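Here you get one chain, nothing else, as structure tokens; it is the form predicted alone.
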Amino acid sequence: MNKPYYHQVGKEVQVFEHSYKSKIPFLLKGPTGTGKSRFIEFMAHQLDKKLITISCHEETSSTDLIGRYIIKGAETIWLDGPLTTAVKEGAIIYLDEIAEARPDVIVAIHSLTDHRRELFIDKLGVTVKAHKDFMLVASFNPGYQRGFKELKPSTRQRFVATSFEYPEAKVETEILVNETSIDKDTAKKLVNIATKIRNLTELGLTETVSTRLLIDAAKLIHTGLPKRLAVHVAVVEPLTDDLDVISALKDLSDLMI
């Protein structure tokens, strides 16, 4: 596998490496599309460790992670879930958007996030000690998730945590060029559009322009789609369904590219 491209913006690489050595779980906080998943892919490659990624949602349960009995032919067999597999094999498991999962997921990982580093499999009545190379990584978006989806302080305090924000303009431009081979001038214009929209807080957007959306727009432009149309379909339309806001953002972006 080729090394994933990642542009370090702070000390996150060193912090992750020390967290891994110290066997402390790692939490990434920040809005969508700021490079959290890419960072974990990069670090798993850097450390030469298997990475298991779980995209959590409101139906994700501890059974999904730990495992379940399944019927195979005439017999019932136990099938390890991804968390159990990671614990046994010494992989890095990444629980993306952990606050979206059901509460029993948080309960299930508690004994893995303290000095015990063990997983209790209730249905088997066994406790599995984590492999020395096992690491638990999670992410959540504190700006988007409210109320019951907020991580409790007692859970957050079990992790080393780092915040991800959108990169500064120069770095984000470099990322677009590296990811898509788009020319630097067009990359700069895309970043300027993103910066402008991110500053329009009065629009009340649930999410703003992510680096991921810019990469999508750059890819479309690089393959020959007209620049303005690429921005419309890859940046503006995914942000909102409000027709007035869409119209205003299209007009704004057309002036800038």
Ligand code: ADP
Second form
Amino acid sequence: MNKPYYHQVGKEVQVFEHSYKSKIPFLLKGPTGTGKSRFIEFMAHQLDKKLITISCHEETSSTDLIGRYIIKGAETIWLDGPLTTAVKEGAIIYLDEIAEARPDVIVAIHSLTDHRRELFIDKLGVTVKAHKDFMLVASFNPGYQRGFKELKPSTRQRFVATSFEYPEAKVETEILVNETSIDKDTAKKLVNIATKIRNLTELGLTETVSTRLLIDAAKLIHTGLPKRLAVHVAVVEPLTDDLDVISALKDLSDLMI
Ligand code: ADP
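Next, report the structure of the form predicted in complex with ligand ADP; the form predicted alone has already been given.
Okay, now the whole complex, with that chain kicking things off.
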């Protein structure tokens, strides 16, 4: 696999490398589309380790992660889940949006996030010691569904944590150019639009313009969609369903590109 492109924003690469040396669990905090998944793909590649990613949602349970019995013909056989596989093989497991998962997931990972580094498989009645290369990584979006899906302090304190935010304008422009081959001038304009909208806190948007949205707009422009239309459909429309806000943001962005 080719090396994933990742532009370092702070000191996250060094912090991760050191966390990996001691296999301290790592938490990536930040809004959607700020490069958390890309960062972890990059780090796994850099460290030459297998990466197993699980996108957690409300239904994700410990069984999904640890494994289950399945019926095959006349037999019942045990199938390791992705967490068990990672623990045995020494892979990096990435639990994306961990706060979304069911509480039993948090319980299941506890013994993996302290000195024990072991996984208890209750359905088999066995405890598996983690491979020396195994590392647990999770992401969490603190602003999303405020107060609802929080991570308990007792869980958070088991991780080294790094915040991901939108990169400064110069870096974000470079990311757009590298990722989509768009010209620098247009990339700058897209970043200016994003910065402007991000500062309009009075709009009360749940989530603001992410780097991901800008990448989408840049891709549409690169393949020939008119710039303003690209910004409308890739940046403005995904942000909100409020017609007045949509109209205001379209007017604003039209003036800037
Ligand atoms: P998250 O996991 O935080 O939701 P992603 O890692 O999927 O976000 O990032 C969304 C997209 O934004 C990526 O596919 C990539 O194109 C781009 N991106 C964001 N930040 C960076 C960065 N620092 N370096 C390279 N690409 C980035």
